[in-house]
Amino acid sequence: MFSFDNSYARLPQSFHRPARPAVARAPRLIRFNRALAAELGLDVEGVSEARLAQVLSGQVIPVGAQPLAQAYAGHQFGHFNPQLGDGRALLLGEVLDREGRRRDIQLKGSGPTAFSRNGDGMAALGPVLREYIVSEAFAALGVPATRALAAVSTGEQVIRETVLPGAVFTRVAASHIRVGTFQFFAAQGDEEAVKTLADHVIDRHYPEARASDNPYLAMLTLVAERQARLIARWLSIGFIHGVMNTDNMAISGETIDFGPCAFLDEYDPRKVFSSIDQRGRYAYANQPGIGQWNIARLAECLLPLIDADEDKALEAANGVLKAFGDVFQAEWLALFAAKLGVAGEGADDRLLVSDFLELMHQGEADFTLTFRALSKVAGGADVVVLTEFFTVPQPGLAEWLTRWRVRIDDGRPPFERQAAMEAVNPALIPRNHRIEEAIAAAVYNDFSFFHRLVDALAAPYAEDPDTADLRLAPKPEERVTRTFCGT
């Protein structure tokens, strides 16, 4: 089934600990991503669902797998923990996909490891389904993220605030190396391990850095650029990660570990959903600054590799941090200008975007539906299709629309401009209340809505009449105000 080549397992023993999945009494396959399996080059022809459930719950270890838990540290809400590690996940191994890219295959919720810190290492069904839904929605939206290969119910019970059904999630990533992985060794003063890890990252993710006069500074620069662009993409679709700790920032530039994540309904830059983010550290608008802060923590780990002269190393690292802000701002403006239908660059484009967002904020306008409606107005629809999404009417909207119409008048026919805008303004996102609806039904062994939602999210830019109900904003009684991580 798998053809493993496990480069991370070949790193020194301090990088990982062996791990074995816990027993699952009655594993049952909930969903298997056959399209992703084909992309990975997995041979599942003739493999039964029962057999897949055994393998993807960890009951059968496939040939070539080397199950291990990765070591890492991390800043959690600004406070440093020198040892975290995979407490409820294990890396089965790595495969080379059909494009020759190395991809991790990881089981989440498969039981305790050496890093579990007295936890049970299990996952409840709800967080597994949430991550499956959002992972695959990201893939369809074109946002770099870990992918969902499978969800399996275990037949075990997981005790949290209540007793919940257990499940295992099979996750695919370019790697699971984090900022916190570097911090784990830097905190111990183990510069040799930091160098070994950096060399591994360069070879695996940033081979172009090897040709640089300073490959470690080049690696830091490339990691920072990917993260800046990634976070700009999050903001462009109204995504709030929820727990941007340094152990939850992947060096590869993929969105990872978004357990308590949520998507904006009405636009509010201060919005927080995660139940553990009591002070709003990771609010929607704070995410770029936190991303830069996390890159600063990575830079601290790499300083001895960047230059033996600490002052020179600091100067170089500070240059990367400044560049992070520049890259983010440019990417954010490009993305939001495209959402407005603006082609080319204009001196007042940033003001045009920020003024519209402020009108949306004051008008409590739905983020996704408002931008989608603006696309229709660009195509010639009556402005009422836009104003209906402003809960609080905004007199200033008329003046803004006048400026906007002047700016987008670039000679393109209206239908062409609308099509371009609809290609970047999704009609369908993983609405928080719809995710909760899928989870609530699944707890009672009804996965029909979960499957319907995942299938629909595969085409987020389409307006299929059969999924019209999934595009609606929540009614007041349907609003989700708090989300929870899966630990």
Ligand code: AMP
The other form holds:
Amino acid sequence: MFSFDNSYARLPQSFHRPARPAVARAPRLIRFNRALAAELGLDVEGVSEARLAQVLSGQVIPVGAQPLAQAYAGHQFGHFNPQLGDGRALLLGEVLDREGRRRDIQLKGSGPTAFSRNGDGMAALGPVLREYIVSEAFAALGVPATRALAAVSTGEQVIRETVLPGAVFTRVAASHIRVGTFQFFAAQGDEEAVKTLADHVIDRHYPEARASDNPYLAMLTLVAERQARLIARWLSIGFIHGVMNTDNMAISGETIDFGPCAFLDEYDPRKVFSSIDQRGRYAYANQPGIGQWNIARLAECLLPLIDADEDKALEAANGVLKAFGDVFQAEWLALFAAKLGVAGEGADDRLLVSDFLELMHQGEADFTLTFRALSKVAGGADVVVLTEFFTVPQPGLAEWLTRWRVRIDDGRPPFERQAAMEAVNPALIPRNHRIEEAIAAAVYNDFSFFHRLVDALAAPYAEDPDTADLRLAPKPEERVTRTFCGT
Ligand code: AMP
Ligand code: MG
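Give me the form predicted in complex with this ligand now, not the form predicted on its own.
Below: every chain and molecule of the assembly, starting with the one above.
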């Protein structure tokens, strides 16, 4: 089924531990992503669903797989934990996809490993479905993220606050190397391993860094830039990761570990959903600052590789942190200007964006629907299609609209401008309440809404009448105010 080529397994023993999947008595395929399987070049022609369920729950180890748990450390809510690692996941192996890109195939929720500590290594159905839904929504939105190959129910029970059905999620990533992977070795003072890991990362993700006279500094710069762009993308779709610990930040620049993640309903920069984020460390608007903080932790690990002279290494690393800020600011402005339909660069664009966001904040306006409605206004629709989303009417909106109209007037026909705006302002996102609805039904063995939601999210920029209900903001009684890791 897979043509594995396992480069991570070839790294020294300290990087990983062998892992064995747990027994699942009644594995059943919930969903298999055939389009992704084709992209990965998997040979699934004629393979039965039962067989897929066996393989994708770890009951049958495919030929060439070398199941292993990866070692990593990480700062969790600012506190360093020197030993985390894959406690409920294992890397089956790596494949080279149709375009020759190396991709990890990982089973998540497949039982305990050497790194499980007190955990059971299992995943409950809910978090598996959430990760499936959001991963595939991100793919359709064009935001870099790990992908969902499959979800399988195991027939096993998982004990959390209540007894829940167990499941295994098959995740595909450019790699699962995290900031915390570097920290694992750096904390032990194992400079040799840090170098080995850095070389692996350069070969795998940033080959262009080799051409630099300081490849490790170049790698750090590229990681920082990709992360800065990623977080700008998150903000542009109202995404709150919820648990941006350094072990949940991928070196590849993909969004990873969708635990208590959520999307904004009404715009509020201080919004937090995660039940474990009591101080709002990972609030919506804190994400760029936290991303930079995490990159600083990565930089610390790399200092000895960057320059033997510590002062010089520090100076170079500080330059990277500044670059992170610059890249984020530029990307954020470009994305939000595009959301407003603004072409080119104007001196007051940043203010135009932030004033609109402030009106949305005061007006408790739904983030997604408001930008979508603004696109329609740009196309000539009456402003009521916009103002209806302002729960608290904003007298300042009229003046803002006047400024905006002047700024966007570049001779383009309105329908063109609307189309350009609608191509960057999704109509459909994975609404928190819809994710919960899909999970709630699935726990009772009804996967129809889960499938409908995943199917609909494949076209986030369209306004298909059949999915109109999925685009609505939650009614007061449907609102999700808290999300949980569910580990
Ligand atoms: P995460 O919530 O994905 O950021 O996980 C943080 C750490 O806890 C990682 O090392 C996980 O492998 C570990 N972990 C989370 N849930 C479990 C579980 N059910 N069993 C074992 N380890 C877990
Ligand atoms: Mg994690």
